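Here's a solo chain for you in structure tokens, the form predicted alone.
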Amino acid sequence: MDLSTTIAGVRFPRCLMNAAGALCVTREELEALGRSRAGAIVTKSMTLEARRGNPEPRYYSFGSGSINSMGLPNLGYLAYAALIPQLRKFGKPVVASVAGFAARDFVQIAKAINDSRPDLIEINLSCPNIPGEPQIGYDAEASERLLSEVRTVVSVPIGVKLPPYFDPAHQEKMAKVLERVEVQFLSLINSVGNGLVVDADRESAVIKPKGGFGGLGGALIKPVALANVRAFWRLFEGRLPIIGTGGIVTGSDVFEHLLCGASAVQVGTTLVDEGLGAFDRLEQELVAVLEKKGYTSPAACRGVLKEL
């Protein structure tokens, strides 16, 4: 079974990869991804300066998902710019995730990272876990200005990681922005922000930052992720490659993302909870589902979801 996929002209040997933020902060973690069955190495979303992130505990896994308020812990963009060429030895695409707190941050980081020649650059417009900082992806006009500036300094293919949208009008407005700035792929979705998980026994929040509020991930957000993948697949009529993120626990979950229009998937909560062996398991389960359904590749079932 050929599980390869192509995104923005870049071939991925397998359609499974880590989500930015999941086991991808340090050199050791990135090299471990390189040795794993992941189809790519996705870096942590990087900022201008190195960040320790929010105070701990800042991640909590529970029965139907996870909540986190990591606060973008990362090595700083210069460290990743130096690492990216070295990660090429693993023979799989390197996807650099870029974040920032102002448009000029994104531009400065993107320019330096472009010079280090990753295969793709993912512009993160959707981190929900920085106290006092709004998600740029909910402001279409600000997103367009930012992406237009980034476009002027980047030559490798760029995509955007978007927050979950809950209204078709917002998806339609953002789709027009993305078309105008000629984005080449989408990552959908980032965690569902501003959730709260309570431990009834301790009568307490389960994470420390922001009074316990954080981004939700894992199985419970899969319907939201699938809805956004499907909505943007339809808005772009299948022309724009989509990386589906959210609720990937089994091979069947991967299959559902493919049916809705994803070309590949990123794994977050399951990877953090299970470790790199999750890629081996998900690959085997996906192959079993595709063979049972009679599909010869992920591309064969992409976007074919039946609507009643």
The other form holds:
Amino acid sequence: MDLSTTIAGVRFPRCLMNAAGALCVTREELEALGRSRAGAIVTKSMTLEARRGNPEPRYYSFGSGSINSMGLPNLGYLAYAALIPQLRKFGKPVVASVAGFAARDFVQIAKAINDSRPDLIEINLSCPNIPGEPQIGYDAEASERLLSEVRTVVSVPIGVKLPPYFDPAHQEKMAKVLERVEVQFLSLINSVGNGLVVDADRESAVIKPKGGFGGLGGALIKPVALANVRAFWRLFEGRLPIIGTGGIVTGSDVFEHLLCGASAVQVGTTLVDEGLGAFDRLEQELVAVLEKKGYTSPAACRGVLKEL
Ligand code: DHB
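Could I see the form predicted in complex with 3,4-dihydroxybenzoic acid next, after the form predicted alone?
Starting with the chain above, the whole complex follows.
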């Protein structure tokens, strides 16, 4: 079955890709994504300077999900700008994830990365793990200022990676911002920020940074991810492509994201836990689900969720 999809005019050979942060920091990891069944190569969120990130342990996976406080370990934007033209040779879209500590960082990085011609730029408004730095995506005014500036310096399509929202009023307010600044796609959602996982035996937090607080991912966040995909699908009446992220463990999870309105999905926790073979498995499982349901493509079931 043809699992290709198109987002902001860019064709993806398959509708599954890594989530920013998962196995995508180094050149070796990015090239391995290029050789894998991933339908795109998404980079780690890049900052101005190279960063080692937060002290370890900083990632912990448990049965129903994961918690992380990586602290943006990455090679710095200049290294990714140099790598992107080489990554494009794998014949699948390259998505550059851009972060920063101030609006002017985002603008500087977006401008330089735009010149290296990724297929898409994903602006990360939702890193929860930098001590003292709030998530920009929870401040609609700051998000609008930042995105309208970034807009003026890029020519490749841009999208935003948003944090989860838990109230329709917040989704509506952000949707109006996104409409005004004319972003071309959404990635929903980033990790559920500042959760706390406790090891009762050790009477301890499981990660070191920020007293154990970190971003939650994996199976346990799927209902929150689906709710955000669905809410933004409805707010934009299906006109703005959405990449669903959160809780993709099986092909059926991919199918659920498609039903809610996603055009593609990103895989984080499952990819880190299972390795690149997860793409082969998820692809086979998705095809099996779609065939059983009588759908001939991912697009055929996009957004068709029944509301009772
Ligand atoms: C990190 C975590 C995130 O959820 C994110 O969006 C960006 C960065 C991190 O800690 O590296």
